[in-house]
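The data below hold one chain only, encoded as structure tokens and taken in the form predicted on its own.
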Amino acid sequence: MKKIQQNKIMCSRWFQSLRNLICKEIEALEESSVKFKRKKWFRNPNGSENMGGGEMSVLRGDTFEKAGVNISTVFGSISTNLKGKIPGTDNYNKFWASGISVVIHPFSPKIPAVHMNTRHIITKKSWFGGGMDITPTDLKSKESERIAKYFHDNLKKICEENKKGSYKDYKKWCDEYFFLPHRNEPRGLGGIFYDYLNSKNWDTDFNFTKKVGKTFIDSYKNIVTRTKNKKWNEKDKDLQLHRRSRYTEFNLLHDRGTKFGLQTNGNIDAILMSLPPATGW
């Protein structure tokens, strides 16, 4: 029991420190003097047993039209409609979850939008999950293909270092997950997605999850540096708004995090932080 409590503390502190790092790096890339605005929220307004909370960090600038970095640690009772649908809840109704969620929508259509999240969940079972994916405006351009290759090469390195053959599995999982079945098209150019990670070595799984977070910000920082000064036109902007509409559709219709947040009475602004600032159909 003591070890589990220590693990919870280590996780929640890591997500907080990763949030600080990501916000610092994004602010350094932002061409205006705008900084992230932080807002705490709490999950126990009426004295219920569903407790915990989190902190939203949102930046609206010139380089990044909207960048959101959210952290949360929530716990309490599983709702009736979730019981049995989450591992370890068939005959157990308590849960603890901590994680970080990042979604960045740049102003320039030449800079890809990006998403990353990692989490640790404990019920009667425990596991890590998360991933990231990249969404350039033009999915078919040579430049987007080069960016995606760089992004995937970095992900493949950390996956294979952790477990041989895992990159192929996590990439496939991502491709299948970030897909819009109602349009029969992918959301972007993929990345990795993993869930229910429990190798029986907690430290190994935690260290991999930490590497996912570090690799995300290191990779994206380099991508933004390479693309932020590229010229674009109104046609590019129109395509960006179109791509954002697909992003919105996925997050409202299919995203697990959105559904989990709504079904566990999370903060609605934090849950919908991922939505772009402007879009078009």
Contents of the next structure:
Protein chains: 2
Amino acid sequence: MKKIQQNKIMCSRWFQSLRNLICKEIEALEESSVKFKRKKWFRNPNGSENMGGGEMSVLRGDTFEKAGVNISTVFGSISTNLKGKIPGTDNYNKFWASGISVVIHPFSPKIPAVHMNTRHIITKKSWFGGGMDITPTDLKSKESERIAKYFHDNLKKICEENKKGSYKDYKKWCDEYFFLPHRNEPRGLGGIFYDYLNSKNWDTDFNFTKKVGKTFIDSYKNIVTRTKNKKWNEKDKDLQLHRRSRYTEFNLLHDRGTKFGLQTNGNIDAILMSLPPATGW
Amino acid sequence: MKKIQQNKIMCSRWFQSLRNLICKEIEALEESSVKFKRKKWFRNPNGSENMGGGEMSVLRGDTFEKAGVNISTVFGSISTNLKGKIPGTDNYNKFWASGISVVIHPFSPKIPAVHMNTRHIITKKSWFGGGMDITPTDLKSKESERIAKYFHDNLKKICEENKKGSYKDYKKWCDEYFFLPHRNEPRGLGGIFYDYLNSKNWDTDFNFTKKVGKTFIDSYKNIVTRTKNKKWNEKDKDLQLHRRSRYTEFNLLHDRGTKFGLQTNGNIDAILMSLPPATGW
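Show the same protein again, this time as the form predicted together with another copy of the chain rather than the form predicted on its own.
Time for the whole complex; same chain goes first.
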């Protein structure tokens, strides 16, 4: 089998096993007996052509008001309006993309919301991309600072192991990306964001992508354990709903993934899975 | 005084008195003793140039979970990125705009949400625009159909009085505008939408705009009176939050006013005043 075919299989299998791991860990942390519900979807379900698809997993519990884990592997021809806008598509119109996307909105305002996604894309070029960021309710409290420091320290470790100096770049990319220009506010307390990663060594890049996924669930598990029994009051809840309103504004007004998904007629429920369960303006 | 100066004054005064009327009627319908809170804002507050501004009125009560009424009168130079995109700005870079915008989200799912706005814009050309639309919680119930019919009948009357055949056109415009393509769903049960209205008789067009405003508050007052004491249950409330999530998606993903406001660095609180007080995905 050609190396590229093997890579595709290894990648999509990894995203599936990471999905299984994340769902298992979240279910173990969830106080109620509620489990993730799975739903498969197919691109072009009525057409004859197989264009791939994905699987959504959503849990609506007591600890986690809404936790969503999407995996998808899609492929086919690039639509004319996107041709040339994606690397390696100037004189080439096929693509393959596989990835995982996670967004968790806990019920307690003391547990931070979190987002992670990683993906591998193949056109005439190929690359990895992804990242994660954390959104505590109160962006300015000492406790949020401590949590963010722990989250960032773990990320720094894997970034620097992979490539010296990369943490600073990926952190900056994240800060710039998860920013609401119309509010002049960050969405949360950041993390890392990277794209077009291709070191010419596929295995190295794939291993980094795997570490990002594992570090995500390990870090978040510890953060949930540390915060889940903390007392909170109505003021904390109000601030959480406010934070979520900003999260929604970001995702609908600015997020590239949302725009890309809507432009390419992606699965609407999967695209908007990230939106919070209860919010308000 | 030149006719155009008189028109500007008459217009902005009308929007102000309509604002006063709407706030008075909404306060009279509100069960609690909560009143509208007013907040003025200025364009370019730190600069030396007067570029106009506006006034927001927001009521957060028991009957009306959130009711917002904005008026604004703004003027100045057109930014380069908008030049030529607005009628009468090809070789002309000044504009004047005055308008009113109303969005009401009642607490009871039995009372429909409603939106209305009207405006007058002057560049090298000048025109009126506006409209209104109604969003009952359940888009398919018999009661919602009855309410929508009453709302539409009142609109049809004033449209046809002003111009034969215009109701059909304005209704169609509204249906096309307040539509969520990514959901393949309407936002609500419609109303009217019109733009670039200039019949060459300013007084006729201004009178129509005034009638739109008065018909709005008269119709909505009757609808609130008719629905405010109706019993509702948790299922109705859940459907209301669902309806509001669609409302939010429309306003952040598609609404021209939102996009225009964000592009022109408008007042962010006024632009996003339309977003619902409690919703969820």
